[in-house]
Every structure is written in structure tokens, then in C-alpha cells.
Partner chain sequence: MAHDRVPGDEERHTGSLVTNRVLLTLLVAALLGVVLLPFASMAPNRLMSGQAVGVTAAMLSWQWLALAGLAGILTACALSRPFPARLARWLTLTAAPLWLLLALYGLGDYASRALQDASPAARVSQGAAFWILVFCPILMIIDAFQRLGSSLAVRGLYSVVLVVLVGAMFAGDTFDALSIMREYANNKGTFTAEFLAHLRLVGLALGPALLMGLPLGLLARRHPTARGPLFGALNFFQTIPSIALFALLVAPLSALGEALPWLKAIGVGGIGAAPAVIALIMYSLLPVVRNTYAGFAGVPATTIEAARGMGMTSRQILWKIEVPLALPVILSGLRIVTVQAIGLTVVAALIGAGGLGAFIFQGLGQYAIDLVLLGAVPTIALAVVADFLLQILVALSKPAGMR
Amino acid sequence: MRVATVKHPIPFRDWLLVALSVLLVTLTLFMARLEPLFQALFPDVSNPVYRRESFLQLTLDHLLLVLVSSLISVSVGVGAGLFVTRRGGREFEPMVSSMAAIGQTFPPAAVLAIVVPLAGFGFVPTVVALTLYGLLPVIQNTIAGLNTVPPATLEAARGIGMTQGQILRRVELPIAMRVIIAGVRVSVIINIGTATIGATVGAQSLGTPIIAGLVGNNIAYVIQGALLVGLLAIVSDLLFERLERRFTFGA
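Which structure does this chain take on its own in the form predicted alone, if you write just that chain?
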């Protein structure tokens, strides 16, 4: 007897992720070949495509800024969230949340102005600004996720003899992980957009052609940098959405 198989259609968002990823890679590698298009759109511009650095190198530099700052934000944010949800750290929760909120209320330009005299220009002050800006959603969602664990579930885990470490790894984190990933998602997307401002202090990123375009009154440069930043943010957001749907802690 032949068993009929049901083919599940690929969701639209998966098709969108593939299409936008291909577009992002294509523009990153072959932006220079669009010079006739930008020349036609902006006939008054003498150099319609940014060529001081390759867009591939600018994209990699941008991703490095986001990756380093996000790793620090996630490590510090999840660690702080774990600390204030333990018995010995609950009294520090308002202080930790307030400090993270204060870090995000500072404009990135103000953070750069403070850090540059201490750390110099380039990579370091940009990472500091992005790290402070990305902390709040990670801390908030870590606390919120861990607080959603039902007390009855914790009591059952203690009742079967689990240690505190085992309860954290096998019970609390698996239940809270989706909420934590949502916070990381917000943090990373914020940093992708905010990393462009690092170009004002000498950090190479996709903000470099944007700043060059603003200074030189070349709207084509601005569009090229902004287009890649926007695509990078959307693709990253769609990837995190898939991660939220399918992530299983410890699988």
C-alpha cells in the first residue's frame, strides 16, 4: 500500500530570506558594476560609485564591529540577568536595569566623544558605544525570560534532586531561551544600524561611504552604504526569527 506524502510549501519568509541574502551578496561583490545605473540616476555626480575601499571589505569591517560588540553585550547582559534572578542578586535588579537603561539613553555620538580622548580613534571607541547601546534589550529579556519559568516547575526539579546548576541548564534556560534570543535579536539589529556612526571617528564600516557622501554632497554614496546596511539588518532579523522558531537548548 502506497503512503501519500504531504509536501509542505516553503514559507514566504524563507523565500524572502534567500532572495535578500542573494541580493546582499551580489551588491557587496558587484556594486562597482552598477556605475552606469548610478550615473544615470545622478548625472551631476562625477564619481557615482564609492571606490576608496571595496564594499566587501567595508561589509566585513562592519560585521566585525557588530560581532565583537554584540558578543560583549550578550555575555555581560546574560550574565547580569542571571545574577539578578538568583536569590543573592535579586536586590540588585533595579540598579542593573537602571544602569543598562542609562547606557542606552546616551546618544552614540556622546559616548564616542567621551571614549575617543581615552582610547583614540577607530575600532575601540565604536565597540564601546555599541556595547553600551546593545546591553539593555539583552538584560531585560534575560530577566523577563527567567521570570517566566513556573515556580511549580522549579519545585518539581528540586524534588527530583537536581542541583541549582542543573536546574539552570536543564529547566530555566530552555524555557527562557526564546525570550533571551529575542533580546539578542533586538540588540544585534540596533548595533547593525548604529555601527555606521563609527565612521565619524575613523572606524571602517558601511557608514564610511555614507559619511563621505554627506561630506561631499554625493547622494549616490549615501544610498550605496544605506542600502547595504538596510539589507544586512533585514537578513539578520530574518535569521534570528528562524532561530527563535527552531532553537532548542541543548539539542
Given for the second form:
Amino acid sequence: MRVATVKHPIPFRDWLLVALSVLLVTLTLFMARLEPLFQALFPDVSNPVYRRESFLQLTLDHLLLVLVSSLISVSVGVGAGLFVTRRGGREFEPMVSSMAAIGQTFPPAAVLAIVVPLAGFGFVPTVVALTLYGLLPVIQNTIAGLNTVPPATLEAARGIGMTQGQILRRVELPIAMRVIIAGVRVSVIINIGTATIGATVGAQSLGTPIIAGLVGNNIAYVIQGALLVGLLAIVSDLLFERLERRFTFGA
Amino acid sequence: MAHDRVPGDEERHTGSLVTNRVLLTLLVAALLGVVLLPFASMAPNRLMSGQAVGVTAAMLSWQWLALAGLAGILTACALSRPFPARLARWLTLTAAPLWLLLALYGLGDYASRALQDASPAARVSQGAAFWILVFCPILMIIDAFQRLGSSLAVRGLYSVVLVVLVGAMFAGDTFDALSIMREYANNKGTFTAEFLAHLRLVGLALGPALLMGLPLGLLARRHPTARGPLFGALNFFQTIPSIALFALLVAPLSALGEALPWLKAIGVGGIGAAPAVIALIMYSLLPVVRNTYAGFAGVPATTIEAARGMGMTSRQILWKIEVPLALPVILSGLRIVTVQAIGLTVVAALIGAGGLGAFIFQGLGQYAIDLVLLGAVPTIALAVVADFLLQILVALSKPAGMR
Amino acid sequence: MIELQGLTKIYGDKTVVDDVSLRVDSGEFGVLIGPSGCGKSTTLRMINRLIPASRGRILLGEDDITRLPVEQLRRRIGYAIQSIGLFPHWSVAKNIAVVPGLLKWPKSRIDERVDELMGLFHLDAGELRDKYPHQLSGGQAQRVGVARALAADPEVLLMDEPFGAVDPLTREVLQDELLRVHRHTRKTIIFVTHDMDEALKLASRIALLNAGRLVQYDRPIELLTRPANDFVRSFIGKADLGLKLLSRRWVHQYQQPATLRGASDESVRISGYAWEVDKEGRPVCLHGGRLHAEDTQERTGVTPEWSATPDMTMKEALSRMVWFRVMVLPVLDSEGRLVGEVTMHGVMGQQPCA
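Previous: the form predicted alone; requested now: the form predicted together with its partner chain:
Every component of the complex follows; first up is the chain already shown.
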């Protein structure tokens, strides 16, 4: 084999991303076809595949929970991070950073539980909890990312006559983007997990078959839900990793 | 708490009236919360939702007037006159905890008064405004310390005094009439057992995670080729949602328990502590390994070269140079995993491992909100306290020359 | 004594050090110099076996260094690198005491040695003993680094660009101190630098390397006056070659008997200048000696700035003449007595004995 013909070998991680995505979609659509397999694995259960809701619907519900909360967290979080790194908001930076740091020590499951008495059961409290919790890594990384911009770079940008807006769009955000995306990645991954637990407060998600299986002592349901949600998290993580790589600028 | 930069040094130069906008914002938030949200709620029994009660209705007039007076002093602290900046901060550090204690006392006092001539099943719970009245003074205290740039020792001592004062209120009968404390009284024995079970699960996970993680981190430092696969695999586990990993371990472990009766005899089966501990170890490995690696990688190459040049053996370099210099980063990793494990153990209750999460999920199942809080609030407190203690340990582990 | 015999280092298919042979005698100050990537640091690190040699031998005194246990070898060789090599978690005293500690000296002897070395490097022991590296200035940290390298009284001192990270002023002071310490201890030193001025100032022998090969190994003056090839010439730099040369020559080599002023102005008329001396033989002023001969009536008062000592470099003496615009400079002994003079003519015309 001549080396010269190999241009850009597709990295292992990209292969993994494609393979796991295909697996995720296939399992979501055709889980019911695996009934004989689950029946063989768990001969004692009468209904080896979860059928109260289609897995497609459950996955979509799960994604909706994560998407809605993440969209809010990212817009509020990046906005807050920007505010406290501007001249007018600098005073709030230590306080906001502390809140983000302390808030992240709160267990996500406990936050979910705390929101219930304030917002009730179902979709809304889950989204509130996911949003609140997802906000913290985004804020923290936005501040950290913007603080990595070297002062000399900012001075150079001012020196060549860029406006504040141009400096933000063309210099600060591109440099900070990798760290900000890392924050969004952490936030989304945590939220995928917490949305699963959302099933215990009545939000339908991929956690629903897991909880149903644990309550009804049907391990097949547990495995079906866990498999899909695990795949969903890993595929999302790999996607974010690709996205981060686009902003590394050769570093 | 980790941020020691003092933001307000330019405030003396500005001529504006407001010198501490953070404090003022917190005061406005508290005011809005008190006006718009219920301070407490009263329900005919533990399962029904309650009726909202505002601050002025819940508190005796001297109580809410004192609260308003403290708010007035704090407002003055946020302004350029009459107090000089340093005095204003110490005044904040005095008024804010008083406010906090008053809010706590006010709630307990209201509960005992309201329940005096109500049916024995009636319950009084805290409302959203109560939480705001608790969190705002805590944030004010943090802000004041940040502006003063106080040392960790001063902050630690202050926190201990505050925790002791609040603890004394819990130990006394201030809150006994409150719904969450009634749940506690009803579940006293179970609470202690579950609390200890929680700590035991965390300990069972952290021990092996450290025993495996520290050598693996050193391995990653010494062998660059091992780094990629190792971090890839650990990150893979870290990414899988906790409940999914717990659940996925249930099936193989129950099969294992069936196949090997002696394993089942020592408690390894499908449901219970075994899958929880294994999953917790898997989650804990990444931060331990990553921080151990980062700690060793952070020791400057020139320092190590100098040590070799002086004629130190590899063992001497490891124990005299690398370990002392890497220790703060390694302990930061311990801080991360401890807090993380405390949180994840909540979820472990779903697969029957016990711990404080048991109250949360039991409460959610029964729609008994105060039982939920009996699990959630102590868990959060445990995580925050562990975080603070380990933060102090990290600070102490920094070699004298590097603090 | 250190001797390199056919020393070679090969990384993969790249020869970084190629068949280098040289010998630094006891008490000599050898400098390895060359452009970056020439292999000078690699050569240095092969001496204390931080890097294993691919081929060739290194002798430390009578011993082949590969025959000694590596840690013992390193404890016999002092090693100083840029200040970041100090251990950040240890106090100054503990840093200096590392090697004596490794050699298990008794505590009282270590303490004595630390005080002695801090004194030698003008480090105030009372103030600095318990300070940590990050609390030191660049110059202080550097002195501690060199003191640490000398702590166990090693036979040889290896120094890898030790003054690379300090400002030019401090660097000059540190160089002067190192020369003083070298005169005082007569240690064999091997010093790596890329700065030719530093090499000329410090070295008793300079080894110039290029692309892993030894190009020329000579005394500094030979390097300047008899460069082996064009590479040496270009590396020394043509622009201020004359000044570089003078930086390796000393006032005592150019010194002539002073022209004293007699009772009449006769001497001034003949030579254009003459010295007026007091009873103790200290010069008071110079008559004449200005650029234009007709200024014979001008007088220049002798000051510490406008005078030379026998061990001053000629570069500095010339600089003082140019600055004060006088063609002649008095040479004073340590008591301030006039022992001779150096002149502009002397600088230009005389071939000094090296």
C-alpha cells in the first residue's frame, strides 16, 4: 500500500460516532423486533419488551426535555457570562462564579427533588431543574473561556480600531468558544442523565421504562431504557467532542 | 469561595451613591421574593397541598419589623454613605446572619403557633420566599468575604460559628412543629440508618477508586501511549447516565449472584449495594486519574531535571519532589469525586442500595413532599459541607512555599 | 579534569552530537557555545548522564563516568540550570542543602556549609535562609541555584545557560560574581551559553559547536584572532570584532610608564600631555592630552570614573577615554597611586603580549 494515497484517515472516534449513531437509531426504531432475544434472556417475564409507549416517542420526549432546558441554559448562561465579564458587570463576577461553583456541588437528583414542591410534578419541574442545573457549567465555562483571552490580544484588537462589538464577535468569542462548548457539553450530558431521573417525578423520558422495570421487577425493561439512554449520552458526547475540535486552532 | 479577587477596589474613585451593586441586587431580589412569593404554607394533612401564607401574615410584627430593620442596615451597607467600605462589610457580616437566623426562627415560630389549635394532622411547610430569605444572606456573606479578601481560616471559623448556631436551633425545639421535622421525628431511626448507609456507600466507592486511580494516574504520566485509551475508557463510563449504569449492572450481577451462591451470600446480587458501589467506583475513577495525572504533569520538567542532576534516585524524586508538588491537585480530584459520589448515591436508592435517596424516591412515590425534602436537604448539606472541608484540606496541602 | 573522547549522540537517524573530543583541565573555565540546536546542552547533559551517550567516553579525573553508579556520579558533579530548577516547595536553605543531605552529612556541617555558601554569594542568610524560591528576585534565585550546585564541594560544576532568564544588568553582576567564586574555589566549570560576550568574559577556553560538531576549541583570544573558518568568524560577528578583542585584553598588557610633569612645562610640549602627582604619588590632574594638540593648557581632574586599574578590560578603558574625550587614561593601583598610563595610540598600535 502506498502511503501517499491515504489522505485523511478517518479517526477512530468518528467511526465510533457513526456506528453508535446507527445503533441508537436502529434500536430506537426496532427494539420490539428484539423480543425473541429478550425472551430468551429473561424466560420468566411475560412481556419482555416495554410497550406502554414506543421507544421512538420516549426518545423524542427525552430529547425535548434536554433540548428545551439546554436552549434556555445556554442562552441565559452565556448571557450571564458575558455580562459579568463586561465593564458594567465585573462587580458581579466573583458572586456569580461562587454561585456556579457551589451550585454544582448540589446533587442533580436532589435539585430535581427540591423543585417538585415549588413547581409540581411532570414536564415543567423537570425542565426547571434541568435548566437551573445546566446553567451552572455554562456560566462557569463562559467566564473561564472569556478570561483565557490574553490581555495583549484585546489591547491589539483595540489598537487596530475594532469596536467593542467587533472585539467580542471576532476575537473574544472565537477564542473562548472551545471552553464554552466544553461547558455546554458537560451541561447537556448531565441533563441527559437527570432527564432519566425525571421519570420519577412524572416526566416521560427514557427513564420511564427503567423505573417501570425497577418497580415491576422486569430487568428487560431496565436494560432497554438504559441501553438507549447510555447510547444517547455517548453519541451526544462524541458530537460535542467533534464540535470542540473545530475550535482548537491547532492548539 | 474559591475566588479571591476583590472586584470593588475602584469603587472609592467613583462618585456614585451605590458602592456595592451585588448587595443591592440581592436585597432587591429578597424584597421581590417576600412580596410575591409565599413564606410558608399550611395544609390539612401531609399529602394535600397547602395554603400560601405571606411573610407579614406568618411572622409576628416584631419579627418582620426586625427583618425590615436589618434590610435597612444592609441597604446602607451597599451605599457609599454613611459607612466606610470596610465597616460596611463587617456590618454586612453581622446583619446578614442575623437575618438568616431570624428567617429560620420566624418559620419555626409560625409553625408552632399555627398548629397550636389546628388538627393533629395539619402540616406547616416552608415556601419559596423562605428559601430566598435563607439564600440571600448566605450570598451576602460570601460577597462580603470576597470583598474583604479574608483568609480561608477566617471564613472557616465564621462558617463554623454560623453552622453551630443553626445547629443549635435544630437541636432545640425551634423547628419541631415544621412538617419536614415531623417527618424526621417519624423516621428518626430510619434516617440515621439511611444517612450512615449513604456515607458507607460513598466510602466504599472512594477507597477502591483511590487505590486504583492513583497508580493509574501515575501510569498515565509515565506512559504517554497509555493516556489516550485510558482516558477514553474512563470518559466513556463518566458519560453514561448514572441510573443507566446502575441499571445495566443489575442484570449481570444478578446472573452472577445466581451462578455463584457464595457471592450472593456476601450480598452480591442484582439489586442492592453491589451494583451501586461498582458503578460509583467507575464514575470516581476518571476524576481521580485525571487529577493525579494533571498533578504530576504540573511539576515543572526543569525541577525534575534539577533533581536528577543533583543525584536524587527516582524514588527520592517521586516522594520528595513530585508527590508534594502534585498533592494539592490530587486532593482537588478527591474533592470532586467525593461531592460527585454523594450526589450519585442518591440515585443508587432506585436500585435498592439505600441511602438518603430512599426518602426522596419514597416521598415522590407517595406524593409526600416533606419526605422528599427530608432526603434532598441533608444530601445537599452533606455535599456542601464535604466540599468546604476538602477545600480547606486542599489549601492546607499546598506546600508552604506555594501558598 | 573532564575529558570527552569521540562523544556522539544519535536520536533515531539524527546525529545531534557528532564525535566531540575535548579536555577541560582542573580549575579551568570551559564554555560550550554555538547556535541553538548545535548540541551544546546535549553534550553537557551527557557529562552527568542525564542523557546517555550513543558512542564515545567521558572521563571524570581517572574514572570513566559510566563505571560509576549514576546517582553517585551526579552527587560529585554540581549542576545549575535556570532558576526554575529550584524546588518551589523548599526554603532557600533546604534547596542549598539538597546534595549534602543526599550524601548524609551531619546536620551541623550542612548548616555551616549553607551559611558559608550564602556568604560567598553575598546572600543575607538572616533574611533569606527561610524564604521560598518564589519570594526571591531573579538574581537571588540564580545565586541560590549556583550555591546549591556548589554545596557538596563537587569536583566539577556544570552550568546550562544559568543566567539566561535574568535582565542584562543582573547578568553582568552574576558573571562578575561567578568569576570571583571561580578564582576563589578553582573549580572546574563547564558552562553552556549562546551569548558570545558572556563566553568571552567568563571562559578560559571556548568550544564552539555547530550542527553537533566541534568547530574550534581554543582560548578566547585565539578564537578572536585566529578563527578556524568562516563559520567561527561569522558567529563571533564582524561588527564589533575589535571591541570583542579588547574585551579579552587587560589594561596591564597595554600599560606604559606615566609621563610625569617636571618643574617646567617641557614634558607637556614634547608629548602633548603630562601628569601632576601629589606627595603620595596620587595623580591630581592631567595637563593637555586632548584631541587637539593646541589644547595643552587644558587640565583634566582625575576621578574614579576617569581612571583605570590594571585588571580592567581594555574595552572598558577605551570606553572611558571616548566618553571623556581624552587621549590618555591614568592607571591606578589599589591605593590610588599612579602606576602607569594607557593611551589611544597604545590601543591602536601595540600588539600586546597575550
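The structure displayed is predicted, hence computed values, not measured ones. Numbering follows the first chain given and starts at 1. Each form is matched to the other, and the largest set of C-alpha atoms that superpose within 1.5 Å is called the rigid core.
Superposed on the core, the two forms barely differ at Phe92: its CA moves less than 2 Å between the two forms.
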